[in-house]
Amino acid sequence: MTLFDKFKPVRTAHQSLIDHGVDPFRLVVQQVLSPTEAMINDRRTILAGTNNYLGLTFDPQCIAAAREALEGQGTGTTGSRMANGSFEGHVALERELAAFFGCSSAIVFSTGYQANLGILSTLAGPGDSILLDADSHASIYDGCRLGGADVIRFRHNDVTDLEKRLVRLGDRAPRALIVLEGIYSMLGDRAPLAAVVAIKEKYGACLVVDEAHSLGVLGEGGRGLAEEAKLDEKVDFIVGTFSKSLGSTGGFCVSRRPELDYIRYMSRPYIFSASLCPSVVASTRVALSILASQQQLRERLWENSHVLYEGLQKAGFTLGPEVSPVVAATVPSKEYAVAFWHGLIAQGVYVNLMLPPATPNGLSLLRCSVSAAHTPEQLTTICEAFATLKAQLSE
């Protein structure tokens, strides 16, 4: 055995993809033309896998704010906030996030992935327990492992299984942290938040909800699943990202609990990472104000989501259990998925190729994410490309 033997299965799997004539992990986006189009393989391509839910990546106000910050404050902070201090924009963004969610405080991280690492690893450590939904994002799993807590998975969206595992903890239940996602990123379904909150309160546990894919998507004000379910005050910590609806990069945590302020002094991913660039902070602040004030973007997003979901369903695809901006088509095998994805690219449509082990239950998925910026014509083109390839590959 050598240090490098662990790479042999990866090499074999990678070679299998190449043998099928495609390496989806080396696709190059040559030029981004708009929130919904790019040049790929010298062809104008519809982007249907970017998580750009509100289409704000090219918003003129966001770009102007970023440009002004870039020219006035430079390209980066060159260090962590603990070492180099906070820029005024960092503090303002945290204040605005807290106000937006109706919370007492907020912490901003350099990525959404890092937000989960920083919060989960600090909240729960040795002697504590974390109960996480089995379909949770990789950043949640990694944040749980980093802290050294006992990690217990419960079946996806199964509150009976969650309660069973809390009961087994006995007197340790008040030292348990439950972790959910507002919208799950693979199949687009929601967490059963009301039922989980009832169980959490029954056993005295703590609850974190990751609103990465539900910020700007759910709730009258766009604050996510907790707002939609009218349970904002029952969720102890909300984490999220700027890289979806807010069209930039970064992550955050907000809370009504005073303990969040102390996490700032304990979280290694926060303390030892360079802080967000001023230009990113500036564009995110503008995007947050747009998200809060322009409900028509959210309405258009849901209209588009229904069009794509119903269009692919009519074409005979098996989709996630409910309509959402995440529209994932389940296909029979990894090989079929790779061939289909490659065919979509050839037709000028980009979606996410999702393969096991990164997917729930070993599924092979062609995952679309809908944007408010998609036009009716683009959605029709996507549905037609799916239907055409389905017919071709079944011949």
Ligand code: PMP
Second form
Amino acid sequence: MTLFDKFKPVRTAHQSLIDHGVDPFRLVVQQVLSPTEAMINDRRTILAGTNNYLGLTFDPQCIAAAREALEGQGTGTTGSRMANGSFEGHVALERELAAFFGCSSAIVFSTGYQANLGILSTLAGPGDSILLDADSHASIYDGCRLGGADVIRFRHNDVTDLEKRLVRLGDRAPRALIVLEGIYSMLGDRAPLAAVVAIKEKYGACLVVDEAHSLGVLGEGGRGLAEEAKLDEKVDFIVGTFSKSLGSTGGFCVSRRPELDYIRYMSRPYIFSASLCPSVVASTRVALSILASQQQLRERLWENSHVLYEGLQKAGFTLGPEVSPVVAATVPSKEYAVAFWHGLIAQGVYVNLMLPPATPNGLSLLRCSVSAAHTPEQLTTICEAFATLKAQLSE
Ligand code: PMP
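Right, and the form predicted together with the ligand of this protein, after the form predicted on its own?
Below, the chain from earlier opens the complete complex, with every other chain and molecule after it.
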């Protein structure tokens, strides 16, 4: 046995994917043309897997703000805020996030992944417990591991299972942290927030909601599931990312709890990683103000989500349990998924190929994410491409 033996199964699995044609994990986007179009394999391709929910990546105001920050403040901060200090933009973005969520404070991280690592590992350590939904994103699992708390998974969206596990903790329940996602990234379903809040209050636990896919998507003001469910004040910590509806990169946590301010001094992913570069901070600040003020983008996003969900449903695909901007078609096998994904690319449609172990319950998924920027014609083309391939490929 050597260190390198562990790579053999990966090599075999990878080879079997490449044997089907282009390597799905090395696809090159040659040129991005707009929030919904790019050149891929020398062909104009509709982007239907970007998480660019509000289509803000080419917004002229966001680009102008980024350009001004780039020219005025340089390309990067070259260090963490603890070591190199905060730029004014970091502090302003935190102030604006806290105000947007009606919270007392906010912390900005360099990615959404780091936000989960930083918050979860600091909130729950040895002797504490984290109850997490089985379908949680990898960054939630990794954050739990980094902190060293006991990790207890409950069945996806199953409040009875969650309560059973909290009861088992006995007098350790007040040292439990429950973690949910606003909209789950793979199948697009919402967490049953009201029922979970009732349980967390009954047992005195603490609640974190990752609104990565629901920020800008749910709630009249775009604050996410907590707003939509009118439970903003009951969620202890909200984490999220700038890499989806805000069209940049970075992550954040907001809270009404004073403890958030101390997390900054204890969180390794915050302390030991370079802070966000000024241009990213600048475009994110403008995108946040657009997200907050332009409700019509959210309305368009939902109209488009209905069109895609209902179009694929009519074409006979098995989809997630509810309409949302994440529309994922479950297909019978990995091989079928890979062939289908290649077929879509050949027809000028890009979606996410999602395979186990990255998916819940070993599902093979063709995952689409809808954007407010998709045109009706693009949505029709996506549905037609799915229907054509379904007729062509045998399961
Ligand atoms: N949380 C969830 C639920 C996500 O889906 C993602 C990204 N897919 C992240 C966190 C990580 O965000 P980022 O890409 O900004 O690191």
